[in-house]
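Here you get one chain, nothing else, as structure tokens; it is the form predicted on its own.
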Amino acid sequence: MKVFKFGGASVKDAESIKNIVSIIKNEGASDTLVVVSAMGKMTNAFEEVINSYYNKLEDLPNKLNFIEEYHKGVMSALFDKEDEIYKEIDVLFGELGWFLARNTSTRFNYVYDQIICFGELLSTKIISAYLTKIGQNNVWFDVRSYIKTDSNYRDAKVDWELTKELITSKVDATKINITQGFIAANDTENTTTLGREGSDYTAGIFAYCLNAENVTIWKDVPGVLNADPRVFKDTTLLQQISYEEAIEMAFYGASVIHPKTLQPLQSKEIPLLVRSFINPKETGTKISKGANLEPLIPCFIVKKNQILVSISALDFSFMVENNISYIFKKLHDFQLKVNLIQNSAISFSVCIDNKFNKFDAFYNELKDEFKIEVQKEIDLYTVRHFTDNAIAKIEEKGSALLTQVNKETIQIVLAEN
């Protein structure tokens, strides 16, 4: 069988719904499973709803209120008014209602995964509503009642042995499937999410436990290309990257591929496929077992909005194992996920993402200890298979602040012009 996942873009509104469905019917009209992300920008509609739930604020009903048009408006050009689907999605926003009035709970990661899963339950319906509308059998499933995580919510880990029989035993993988990604449930039937644009790893999920022939990613770019094209002028497609590479790509932040998703499927040889849903016939990028880049070119990923941090001791020692080991833990302990680091005699330092917003509590957990230097807004680019050229390309941005090279890399941290 077949495994596509489609995001947001691909499902922002009844076109491109639309247009999924006819991919959908071509590319895979039997033993096909579609993982599918909340609509267009849903999600961070879903995440104004939290903030203001959360905070309690007087804006929570026109926030809500904009999801339910939003949807409605996109179903009223598929459906009839009288169609089934209209009462399954009333039920879906009777369930958010509910749960707003009733939850007792202050723990916001807790709060937030209960509310964001709405987005990928409604795109799914109303997908699988389509399908059928149109004649095309298809089963809609929870992915809640499949994968199976912790209960660290907001970035839950996978139980995978009991994924793994709960989808073997339940799926039926001669049919066309539809369910959601990024979501998923812990052992007291909570939602849980897999981190943000974990709807990739979900297809990952699947592919592995049912031994899928392959995975695609339909995305609105060409495929996997040498650069993100919103920063550079020039790209270049690539069109087969080894596992080794990408997941050395997604460990420096490249966005296509989800960190996550290359390990089930490399350790399957399950290939992923990354195709644009706009041009559905072009053959895209291949993700496997091969060779390492074609072409062999430079590769540039860039991170914006990071924080660089320089760390000392107060009475200028060595900074040792035992000061790094600490530092290490406070910023596990805070969220704060490390992009680069660079250590002196007696400096440490590290290019951090403030992903979850605790910096400053770190900060603040540090600085009667240590000395502590910060700079944010800087960007952090990362070339990959370098050539003067390209840190020169780079380095017309703006001022480097920290420099780090070895064989197939260099890290740049840049404060720009």
Second form
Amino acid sequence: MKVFKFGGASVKDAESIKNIVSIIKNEGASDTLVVVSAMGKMTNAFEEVINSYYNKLEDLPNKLNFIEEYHKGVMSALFDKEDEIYKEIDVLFGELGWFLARNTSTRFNYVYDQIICFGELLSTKIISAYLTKIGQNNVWFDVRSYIKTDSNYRDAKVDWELTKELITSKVDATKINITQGFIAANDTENTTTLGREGSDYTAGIFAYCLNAENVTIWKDVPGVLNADPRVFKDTTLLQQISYEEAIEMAFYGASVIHPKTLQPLQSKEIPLLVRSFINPKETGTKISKGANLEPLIPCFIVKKNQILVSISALDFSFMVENNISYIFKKLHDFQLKVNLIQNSAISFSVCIDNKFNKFDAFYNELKDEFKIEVQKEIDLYTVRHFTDNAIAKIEEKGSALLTQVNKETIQIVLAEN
Ligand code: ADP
Ligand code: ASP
Ligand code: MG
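With the form predicted on its own already on screen, would you show the form predicted together with adenosine-5'-diphosphate?
All chains and molecules follow, beginning with the one already shown.
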């Protein structure tokens, strides 16, 4: 069995849906499980709904209307007016309206997951119905009955044992299966999510549980490039990469693959193919066991909008185990993700992501106990297989605040010019 994953950009409008449906027909007409994200930027649009709902803003009906019109606009280009799909989509909007009217919870992360999931439910219903319409049998299922997690809303952890049992007993591996990425459920049937951009990870979960032959994630780029094409002008396609290399790249911020996707695949040696949905004839990038990086060139990864924090003791004492472990506990409590650590005798520096907007609370908690220097809006550049030339290319972008070098990797924290 094969696993395919199509992200938002690949299903953003009716033309795109026709394109991926032809890819499914040509390359995955049976024995395929297809994981799909919400259409285009719909997850962002649902985040706006959540914000308006949670803060009781007047623009909520407009925000909802935008989403409904978007989906119905795409549907009108794919289906006749009488098609059954309209009823199914109305049922989903009905469920969403029911939740918005009945919910009494004020827990933001819980509310977020119960609303955000509709993006994936809508997109997969539409794609499944379109496949059926063109005569391609397929099975749609609600992934929330297959992938089970804990109740850590918005960043839920998979219950592997239960998930494996459910997937292996319920998926018909001979069919074309269509399901949602990103979303899951806890043991009380509430929706949970695996973190933004988590659909790649969903594909990895299914592939692991089904012992898939391979996973293909279809992207708007030719494959994994040696640098983010949005930041660097000249990029080169990497034809093959080892799991270790790809894990390092994803971990340091190469956003083409969700970082959690690779480990389950690596443990069963299931190759991950990254291919272009724009040029599906091209082979793209193959990530597999022990594969040497080909071509062997420097790879550039950037994480934007980081915070560099340097912490030292108020009484001039050294930064040692007990205060460092205390600071780490606080970083964890405030969900601040550490991307780089540097320690000297008297100060401890970390470069962090403020994804959950809790940095100020963290700062306030520690500011009376430590001397804290903060530099916001900085970038973290990581270069794998660096050369002098590659380092110079980064350093011309701004002033380096901190540099860390390992055998294969250099990391530079930079304030842009
Ligand atoms: P999806 O549609 O699956 O959500 P994403 O938009 O999350 O896809 O990921 C694809 C994007 O990742 C590309 O359009 C590209 O801008 C960006 N990207 C960042 N780093 C890389 C890289 N090293 N190679 C290829 N693409 C990259
Ligand atoms: N739709 C979700 C998001 O935009 C999940 C994904 O696309 O991977 O974050
Ligand atoms: Mg994405």
